[in-house]
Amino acid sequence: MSKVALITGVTGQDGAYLAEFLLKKGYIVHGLKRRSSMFNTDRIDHLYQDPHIENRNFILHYGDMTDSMNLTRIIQDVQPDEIYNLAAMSHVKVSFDTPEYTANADGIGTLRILEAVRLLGLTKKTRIYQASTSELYGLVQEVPQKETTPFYPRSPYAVAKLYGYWITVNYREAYGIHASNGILFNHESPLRGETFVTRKVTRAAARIALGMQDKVFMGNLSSRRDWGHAKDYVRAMYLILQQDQPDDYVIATGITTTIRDFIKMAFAEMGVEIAFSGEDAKEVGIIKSVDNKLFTEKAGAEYLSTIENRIGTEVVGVDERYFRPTEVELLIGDPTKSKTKLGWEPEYDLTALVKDMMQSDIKLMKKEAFLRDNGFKTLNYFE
């Protein structure tokens, strides 16, 4: 019989990739999504199956991590073999604006799932994956960070996730639940939300190249992150729940890069060289040069004159409003345990990740430019 998986946060980046991955493995996948007055299923529309179809293998349920009765009912109905708890208010900067909700959804939400599994008598049947985060390390106590590195969270998001991490360990030890934490470092993709830093960069780079945006404003350009591809990281989630014994794993590339260098890489994918000058809030990035042949190949000859006219102009600025009240300067993970025990190896390096994201956003922005040029109104919320 097919295994049954329940994915919370199925409409997010990781949820969408994981659902597709498990369906290819022959799973029946149930997904939890919040009710909204607008469709928010773009990432999983290609997986959608009409409720009237018999023997569906992808089923969606309305639910919310703040509603324990709802979560318990869904788990009771689904009787999952595996639960992947990916739902969270996951934007670090926004967590400072909504700390109570973040604690409720990200921290207590994890407890609600664990307690539902316990109360329903599923402790021997259901395995649980808890999406932990490298933000737990915050003010880092060790470089690189591994499973035994002390935590020092620096945001309401990270503090809420700290509770989620330890309550998972506690239920594993107290009740014998096969519950594991994946301490995932930053993982990105073309499906990443537009307000997250990597997607903000690739989207802006494409729009600037096509003459649709003059400049992008960033926060701390010197912050360093360990970036991988979400497709690689959902494979690690799956591998964690296939182990005989539950445990906690760091999933990372072991390579760290500044936001400044990520910006350079994104523009360079189109043959545009960015040079930075100044310091802190006065730092700016200008277009230094353009490789005409590469730009034409990647973005199109029709936009070449537009980008050439921008040589010497500022396209990247810093806005202190994007600084966090408590900054996390350096994150770099040690994936030794996940590689040796899980046999996990990433297929994407950072260059391949940036290429994937830029190709997607150039294509997306060219569609938007076409609509604009042909009289259709477009809504650009994140300029």
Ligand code: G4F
Contents of the next structure:
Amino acid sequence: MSKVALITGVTGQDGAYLAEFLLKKGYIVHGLKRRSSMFNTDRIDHLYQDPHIENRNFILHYGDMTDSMNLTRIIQDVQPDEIYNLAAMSHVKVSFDTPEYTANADGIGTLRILEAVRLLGLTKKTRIYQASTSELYGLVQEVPQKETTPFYPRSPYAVAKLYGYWITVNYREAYGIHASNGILFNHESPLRGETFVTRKVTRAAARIALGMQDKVFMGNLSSRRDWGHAKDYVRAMYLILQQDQPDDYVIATGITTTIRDFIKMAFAEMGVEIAFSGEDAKEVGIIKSVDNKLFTEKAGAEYLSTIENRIGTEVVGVDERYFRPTEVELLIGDPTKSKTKLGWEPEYDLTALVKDMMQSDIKLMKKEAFLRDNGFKTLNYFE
Ligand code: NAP
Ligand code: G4F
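What about the form predicted in complex with the named molecule, after the form predicted on its own?
Full assembly next; the chain just shown is listed first.
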């Protein structure tokens, strides 16, 4: 008998990789997707199965984390062996603009899932993975951060996730549910949302290289993140639910890097050297040099003269609109527990992650350039 999984947030970065991973393992995968005015299934289109075919193993349901009855009905229909609760308003900066909604979807949404499992009498059958986050550490109380490090959330998002974390622990202790938290540090990929810092940078670097954009405006260049690849991190989610006992795990690489250095790495992937000067909101990044051979190999000879003409000019600036009212300056995780107990090891390091993202965005932007040059509409929205 195939195991049945329900993934909330299946249309997101992690949802897409996890669905693919579980399908390969022989699961029947159900996913919760929101109704939107345009298709929002781009990341899972390759997995889509027509509702008219029999014995589908990938099934989507309309739903929303703010709708208890909807969630309860879906869980009743699906009778999942495993629920991966990934749905969330996941953007830290946006959570300052939508704090009440974020608390509802990310905090109370988690409660809705747990309570549905309890009310439906599924406490012994259904295992639950809660997508907790390194943002819980916020103003860090210890370096590196591990499972026992005290939390100090610094945004409405992190405070909502703090509720999600503890209500998961509480339902585990109160009702014996196999419910676990994965405290995941930042993880990225070619599927990363375009307004998170890594993807914003890789998209912009590719566009600048192809002469499609002059400059990118960033926020705090000095904050540090522990970045891994989403493909490695969804494997950890699965491993957490395969353990005999529920528990909470930090998933991280143990290496931290500034935003500034990530930008340098992204451009360097195409042989473009960026030099930073100035401070705070006046800091700028200019193109210092170009390795013609590497640039030709990665971006194409036809764009070489465009990038050479940009040597000595500013391609990175700072705009205070991207600063956060309270910032998380440093995240670096200690993954010892997940390595020892889960046997989890990441396959990608930061260099491999940057390479994967840059390769994908260069390809994507070449397609955009082609569409633009042939009179088709292209994406014209940057944040
Ligand atoms: P993501 O790409 O932003 O995906 C979020 C998913 O949640 C999307 O499918 C989104 O649907 C859905 N969603 C948002 N609000 C919803 C609502 N009210 N009802 C139903 N679905 C809703 O996020 P991600 O990077 O894959 O992250 C997955 C989870 O892990 C999130 O809970 C995030 O907070 C957490 N997390 C992420 C990281 C990271 O570095 N990526 C680290 C730690 C924890 P649409 O596609 O319709 O927007
Ligand atoms: O990429 P970010 O927006 O990710 P952030 O805030 O760390 O949150 C992500 O990771 C969390 C795990 O720790 C998840 F829980 C959460 O759901 C999300 O996936 O920003 C990273 C850093 C911040 O310090 C930010 O201030 O990059 C800095 N930054 C600098 N310039 C920028 C920008 N962030 C964004 N989004 N855009 C900028 O222009």
